[in-house]
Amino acid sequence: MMKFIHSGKVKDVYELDEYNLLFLFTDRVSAYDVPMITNIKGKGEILCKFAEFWFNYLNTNNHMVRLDGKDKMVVKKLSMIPVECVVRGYLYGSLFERYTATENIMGLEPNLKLASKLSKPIFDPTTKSQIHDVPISEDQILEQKILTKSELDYLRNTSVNLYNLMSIVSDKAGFILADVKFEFGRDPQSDEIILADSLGPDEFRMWTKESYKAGKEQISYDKQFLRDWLTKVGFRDKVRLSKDGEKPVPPELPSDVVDELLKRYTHVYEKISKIQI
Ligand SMILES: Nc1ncnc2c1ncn2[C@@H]1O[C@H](COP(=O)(O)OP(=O)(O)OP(=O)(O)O)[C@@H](O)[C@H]1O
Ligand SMILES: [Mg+2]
C-alpha cells in the first residue's frame, strides 16, 4: 500500500518503499495566494513533462528514477537539505522589498529599478518553513551550522550554474527566466548531494522577453492569463480587501479560461522543450 505523506499546492507525495517517493503532480492552480476551486485538466501531465524535460537536460545529479503514467514521477527518498536555493538575475519579488528597506542588500548597486537586471546572478537562499519562507545569508547558514563551507560553495556554484544554463534555454525560445528555486537533497545510498523536488513554472518565474520592461511589475507568462480575469471579475479586490489569513471564496473558472491557461502552460513548454544546445 503507498503511503500518502504531504499534499502541497500542487503536488501530491506519496511513499512508495524504503527507497522512492512519488509525485503525482495534480491540476491545480492557484493565484493570488488562493488555490482556486477549479482544476485545470491536463496541468498536472505538463508539469511533469517539464520537470522530466529540466532533469534530463540539466545534466546534473538528480533525483528522477522514471515517469510512472503521464503525470506521475518516481524519485529516489533524500534527505532534504533544509535551505531553498533560490538564484536571481532580476531585481523582484522579495529581494526588491529588501532592496528598497535595507542600503546595501548583497552588494547591490544602489538605484536600480523593479525588474532590472542585475550584473550577474545572485545567489540568495531562504530557510525552509511551512508558513513562510526566510530569507537567510551565507554567514547565517555557516554560523548556525545549517551548512559546512564546502557544502555552502557546492549548492551556491551548482545553482547558479543550473541557473544560468536554464536561463540559456529560456532565452532562445523567448522568456527571460527571471529567478528560480532549486531544492537539493542528500541520497542515502551514495551520501551525494543531489538535485531534488520539480522544476516548473511553481519554481520559477518566467516574463516573455516582448512585455519585459524594467521599472514595472512583470507578471509570469502562465499567471499573467488567470490574473487578468480574476481583476475583471473582482476577485482582486476581494482578496485585497480581505482581512488577513481570510481569504475570500475563489469563483469558478469557466471552460474558456481554463483551456486558455492549459494552452499558456503547454506553450512555454513545448517552446523550451524544443530548444537543443
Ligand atoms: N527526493 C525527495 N525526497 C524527499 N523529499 C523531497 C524530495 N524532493 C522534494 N521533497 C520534498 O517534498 C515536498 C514536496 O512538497 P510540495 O512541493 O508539493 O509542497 P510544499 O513544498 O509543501 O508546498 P508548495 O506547494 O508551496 O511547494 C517538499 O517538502 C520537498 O522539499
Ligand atoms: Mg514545494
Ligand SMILES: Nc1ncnc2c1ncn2[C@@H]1O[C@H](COP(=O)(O)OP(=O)(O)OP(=O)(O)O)[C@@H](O)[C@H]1O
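Residue numbers count along the first chain shown, from 1. Bear in mind that the values here come from a model prediction, so they are computed numbers and not experimental data. Here the rigid core means the biggest group of C-alpha atoms that line up within 1.5 Å when the two forms are laid on top of each other. First, how it differs from the form predicted on its own.
- With the core held fixed, I40 shows a CA shift of 2 Å or greater between these two forms.
- The rigid-core alignment places the CA of L22 less than 2 Å apart between these two forms.
- Remark: with the core as the superposition reference, the CA shift of K223 between these two forms reaches 2 Å or more.
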Second form
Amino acid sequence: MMKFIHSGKVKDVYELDEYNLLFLFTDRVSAYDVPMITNIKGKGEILCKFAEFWFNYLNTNNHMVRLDGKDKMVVKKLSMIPVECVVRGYLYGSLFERYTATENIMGLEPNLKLASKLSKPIFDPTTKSQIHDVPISEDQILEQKILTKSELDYLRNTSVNLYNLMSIVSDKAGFILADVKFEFGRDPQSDEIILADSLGPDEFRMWTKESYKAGKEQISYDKQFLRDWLTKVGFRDKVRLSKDGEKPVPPELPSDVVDELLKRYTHVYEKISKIQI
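The form predicted together with the named molecule done, now the form predicted on its own:
Partners and other molecules have been left off, which leaves just the chain.
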C-alpha cells in the first residue's frame, strides 16, 4: 500500500516501496514561492508528459522508472542534493534584477539590455527551500560543505551541458530556452549523482524565436506568464513587503489567465515533443 510522504508546491509524493516513489503531478501552481488558490486543470498531465520527454531525450542517468497513468511517474528514491542548479543563457528574471543592482555580477559585461543573450551560459545555483530559494555562490556551497569540489564541478558541467542539449531541440521547435532549473540526487544503491525532480514550464523559461527582441519583456511559454499577471495586479509587491515566513493570500486567477497559461504549456509541449531527435 502506498504511503503518503508530502505535498510540494506542485507534486504529491508517495512511497511505493524501499526503492521507489510515486510522483503525482497535480494541477496546482505557485508563483513567487506562494501556492495559488486556483488550480490549472490539465497542467499536471502536461508536466508529467514533459518530464518524461526530457528524461528520455537528454539520455543522462535520471530517476524516472516509468509513467503510471497520465499524471503519475514512478521514480527512484534518492537522497536529494539541497542545491537548485540554475543555468541561464539570457539576462532575465532575478539575474537581471541582481545585475542592475550590483556591479560586475558573475563577471557579466556592463550595459547589457534586459533579455540579452549571454556570451555563454552561466551556472547560477540557489538554495533549495519550501519557503524561498535564494542565490548561493559556489564558494558558499564549498564553505558550507554542501558539496565537495569534484561534486560541484560535476553538477556545474552537467547542468550546462544539459541546458545546451535542451536549447538545441528548443531551437528546432522555434523556441529560445532562456534558463532552466535542474535538481539532482544521490542514488543510495550506487552513490551516483543523477538527474531528478521534473523538467517542464515550471522549471524553465521559454520564448518564441519570432517574438524575441533584447531590451524588452518577452512573450513566455512558461510560468512567467502567471508571474507577469501577478505583478500587474500588485501581488508581487505584496510578496516583497511581507515579513519573513509570512505569505500574502494570492488572488483568484481569472478564467482567461487560467486558460491562457494551460494553452501556452500545451503549445510548447506539443511543438517540442514532435521534433525528430
